[in-house]
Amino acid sequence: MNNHFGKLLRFEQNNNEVKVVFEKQAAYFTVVREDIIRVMVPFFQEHSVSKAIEKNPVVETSYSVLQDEDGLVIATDRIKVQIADDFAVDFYKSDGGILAADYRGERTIVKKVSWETVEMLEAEGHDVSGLKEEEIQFQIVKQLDEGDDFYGLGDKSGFLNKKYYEYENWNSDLPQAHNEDFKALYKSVPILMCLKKNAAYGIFFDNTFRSSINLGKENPKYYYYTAKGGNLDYYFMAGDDLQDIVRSYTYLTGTTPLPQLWTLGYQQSRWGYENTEDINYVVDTYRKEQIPLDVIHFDIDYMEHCKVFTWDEANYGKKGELFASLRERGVKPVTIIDPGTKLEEGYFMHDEGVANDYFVKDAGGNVYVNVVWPGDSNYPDFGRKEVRDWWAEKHRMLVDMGVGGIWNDMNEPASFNGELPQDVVFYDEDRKTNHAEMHNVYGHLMSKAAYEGLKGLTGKRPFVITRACYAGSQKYTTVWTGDNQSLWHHLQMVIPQLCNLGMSGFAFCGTDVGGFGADCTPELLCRWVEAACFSPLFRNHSAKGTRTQEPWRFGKEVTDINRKYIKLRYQFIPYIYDLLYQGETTGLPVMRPLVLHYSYDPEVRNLNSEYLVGEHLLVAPVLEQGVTKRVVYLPEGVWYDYWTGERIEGKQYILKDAPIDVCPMYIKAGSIIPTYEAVQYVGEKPYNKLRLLITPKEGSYIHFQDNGEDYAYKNGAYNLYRFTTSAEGQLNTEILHEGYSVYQNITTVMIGK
């Protein structure tokens, strides 16, 4: 990179923005906030137009530029950045204790292999990649500290920790079992946070091109990040801990909004409820069971021939009249959209798409063409406002029909014949580009069209659930981590990767609960829905020519389990929505690793297989097959078992016997946790009672009442209370706002003694 620079020579100050003059290059830094800098250097473009980062993040902060022979200085109260010659960048905490320092010398792969071996090994048909220079526009390479750990990158496969591991963003469509060394899956969200021994920092890699993060794999010295194409621009976030890197990162792509409430009630899902009776069938035997359901999901059988925006009247009936039945019984219908369009004269959707000139093209002008489940297709330009608003506007069939929610998939953008050629014509706005640089916000767009399309038609919150995405799409999305497998390590993987997407901005998250593809086993899918009890997006999913896992497929020992744990979940949706409503302020998600809150306890930097409920619930399942009991590590403080009420002190590994109708759980002294009864859906009765589960020690909680739909509570339509309670339990209440109605009863529970 340094052969772009040579000597640093002037700067040149501009309100918060520093413009630094080399020999070769110039470079931007701008303040953004007093632990915010942000780096660009224009290699593609003058200027660079996020699409994570939808407002201007600036603001006016006091800072300093001092020049002397060892080069520029940029300081804030908080954050201190030396610039060198040749573009040696360096940030340190204000009392000079350093962040993140510039590798000074080469990148060299640990282990030596001569380039006569790799063409050797790569005419044997072995995979090379990685020993292989790679094409790039620029790579920084900073230096790897002692005791540094890594985390967030959003949607990864493998461990909480991800130091040690190499990624691409690069949105990928992989139907193979996802394992710790896949590279890329179905989400590019660059956002790397360090957690060093006394500091944290992030670095948001704000470029939409493929590029590559390698923490260490390559060389232990270092790590690196590189990129095919684009600005090298990036946003440097100094903090104490992890949670003050997640606040940053969220302040500057966005925070998760408020959902609906029923959208976290228990959702079912298969890729195979091919009509109207294999839909009645699911529904009514999750009522005849007792088993709480909000939302049953059509994947793509639903459609006409997998035509987008249409409705198959000969297998699902009249348009509206199976939504309306499945309203009446308290269930919410969410449909799957592709972006992939039939290529069929006649069909409304390509009609107007070629006439109004909506579809990308191939590099000679004309209309792309490729294959998915409705065969050859055309894929909208999600990038140019128009296509959007068209894309939105035609949500309104399906809005009129009743559907509660829309579920974006396919949108890598994915493809039978190939992934699209790099130079096929995409739009960004009124620029012309290509699939290089729009792949990786392909998924974004078409969810902010969704998004915008729902909220205009309904005026409630919008629920849209993605596959692909980018940073700052939390905005208009839920997400889910694709097609996993009924596999024990896929289960694993979820508390990890739940965790890493939460702290990356997205607070609503989910898996597909008992694995999308092979076949689940009883066990497996009672220790699933244990683990994902507390995640946000809470839906069993499965693929056709699977076995089918509704919960009463496996037997009436299963059923009993399935059902305890769902209306737990049901329980606990108030506590969990009010760690949603706090996190369109704070950024914070609701399942967080135990890192998050104890950064400098070194029992949990690599913890994997526990996870945090905010702050006050710790959830320990067991994650795999025939184990009964587990080793359960409880961080400082005092604990309690939710189910036995014991009294445990922190800091210490214990064993807990965890039977398979027993996922292990602790409730931290001084908490109050708000819960409802459990009905069969959202809007069963009226919640107008709230019991406080509390444990021994003064505690004090905030929580949020509202109608749970609409954006009333803008307006100030909402409760806001504050629960304070003494060491031996007693109850105060205090009203801090009151715009609903109120409860007609509070209680409370101790949970210990």
The other form holds:
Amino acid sequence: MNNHFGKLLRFEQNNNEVKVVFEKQAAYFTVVREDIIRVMVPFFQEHSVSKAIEKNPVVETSYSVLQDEDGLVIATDRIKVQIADDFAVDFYKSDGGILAADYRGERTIVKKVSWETVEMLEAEGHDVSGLKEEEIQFQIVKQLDEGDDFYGLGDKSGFLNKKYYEYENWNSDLPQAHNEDFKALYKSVPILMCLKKNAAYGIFFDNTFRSSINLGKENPKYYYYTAKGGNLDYYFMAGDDLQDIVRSYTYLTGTTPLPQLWTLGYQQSRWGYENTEDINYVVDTYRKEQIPLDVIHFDIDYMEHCKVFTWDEANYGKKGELFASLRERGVKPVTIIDPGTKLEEGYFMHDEGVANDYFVKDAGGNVYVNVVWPGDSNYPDFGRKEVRDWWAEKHRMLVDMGVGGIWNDMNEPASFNGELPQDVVFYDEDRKTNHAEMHNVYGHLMSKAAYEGLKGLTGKRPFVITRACYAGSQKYTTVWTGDNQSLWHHLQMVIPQLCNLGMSGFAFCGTDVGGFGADCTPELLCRWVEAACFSPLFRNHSAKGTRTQEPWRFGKEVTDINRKYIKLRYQFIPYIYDLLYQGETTGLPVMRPLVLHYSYDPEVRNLNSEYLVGEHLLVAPVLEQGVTKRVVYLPEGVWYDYWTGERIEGKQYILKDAPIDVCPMYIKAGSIIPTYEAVQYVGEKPYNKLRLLITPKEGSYIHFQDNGEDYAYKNGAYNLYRFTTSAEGQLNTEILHEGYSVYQNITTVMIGK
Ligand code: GLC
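Beyond the form predicted alone, can we have the form predicted in complex with alpha-D-glucopyranose (GLC)?
Let us now look at the entire complex, which starts with that chain.
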């Protein structure tokens, strides 16, 4: 409730929009769909143009509006919102059950941004003047009901269930080991999902200013959201379970598009491959060791003095030669591109940027300077289309050389010389604004530029990876979770972090396998490659100065275990690809927490150590040093041990032997899972044979096949198969759509009896 609204006076209806007029302020309620309502109060500007929602999501929906002495009720067939004096807003299911009511009790503490955060940022030299309480624009305080659990919120550190924690949305590049008490990491994805005892809802807070969300930490009776600026602008989604919310959220902000097939292959990176010899040694050793490899990443070392869109010929040879020779070996190069553009007269990016006014400026009108890898640098103003177009076109040099994808980093934006002041002038297209508003969408806009550049220049599905982004960036880019470390607790964080990113729209995501900072141990690398074997982005990356981290650096056993799991990954590529194909329509991710499919099984609401790949495969990796037995929870149904074929009844905990080379995996009864032969890289041999893993019980499965590269499938150049199996494992194949060369051979392998 909010006293700067006053009494509810009247309403005006205009198609799907209901303008509710209070004594001191008007609020807009839009019926987006029968299960989604947008609430908007124009504290900042009359119309907000969302960065996350780019297509008008509003569809014609029948709904009613009634006003009586208690206020106003807007109702669709799925959702009811009751609005009263002082902007009290309560959401109900259509059957009257409460979803989210405003908290009407007393606030015990009125703390807006935690002092720990302010102190920490201040100690690091950031400008904290903008974090004062009086600058909070508004807050929303909702009742926390018994049994409510929270998920989503993008890449936040910690556990799967976000209840009782506090987070901030302010893209942050923090070098310390990410712990569960971190308020913010690199991404701001303000989608909060609440799973109640018998229903689910989501709230997408579409606001790019610094905001914070306190999920019962201040007081277990309520949770609140507050922002430092912008409009109060949120979408309330009602559903029966979390899947409904993921579908609705990605209906609004877009789904992850189908990537190129090879991007699902294994990838190697290191900050510190210093020349052609380093790169060749790594690639050739992968081939020699017969460990599959599809991608090699080029970190900042490949540029001349870290100047973006340059190439260091002294150390990496003539432009294009190394890339061509990598491609001959089946390896696609991906290059890093940071936004910070070196301040150096005579450097074309600098000169063009200054001459055309493409860089952000300080409040006094001078081109703003801060320090990143190249030293003094300027920041392109990606909020303007002309700047994005300029940047996009600059990728031509790398594309001409044969680059396979672009890795966008440092785009929070990072700055070594203290945070950019809030008043640095940025533009949102033609509108002059500032860092406070554009910070959280800087990475989003940069990766959108890279996506558009690659798409236009290659005609293929762009492979862009970004560190910083905002809600909706999944339409343009893959994400990785930034600078983790070679620590067991960071391995433990892989599952909750990627599962929450997946539910927050980012179906294509991954962490640095083996850990970026600190020194990996042989055992940790084995357990990491096992745990991340099904993470969509599968890349080993490490930092300069740390122990080298390619598999063979740790001896034969580690090499063998890496080979085993990387080959396993290659076998499952068609399954992961199918999940991404389906996800393009449904928004459902590849890596899923069990709570997404078994929302009302209380055992899985806090299950941090297992995940599902699609619906059929359950992975329960060992995540602790020295442990060789694992307690595994299997939800309802019958499951088959992938390694032994043992039949196990679900809804129970089991103890599984898991020596260093075993990652416990289970396939549900009635599954059909497509696999390919493990190759050394995607494209080594034509994928003309399909092998279906099946488990007892009748099953049905849709499989997609195309050229794995471009947009031809949008024009019909694909095959869609429907496989059905009988209880005895008899396969029936139907081709639902034929537009590509069909498999020569489809076989089945039964797991379990
Ligand atoms: C950042 C990135 C890391 C990269 C390094 C050097 O720390 O997160 O992945 O290796 O910069 O470019």
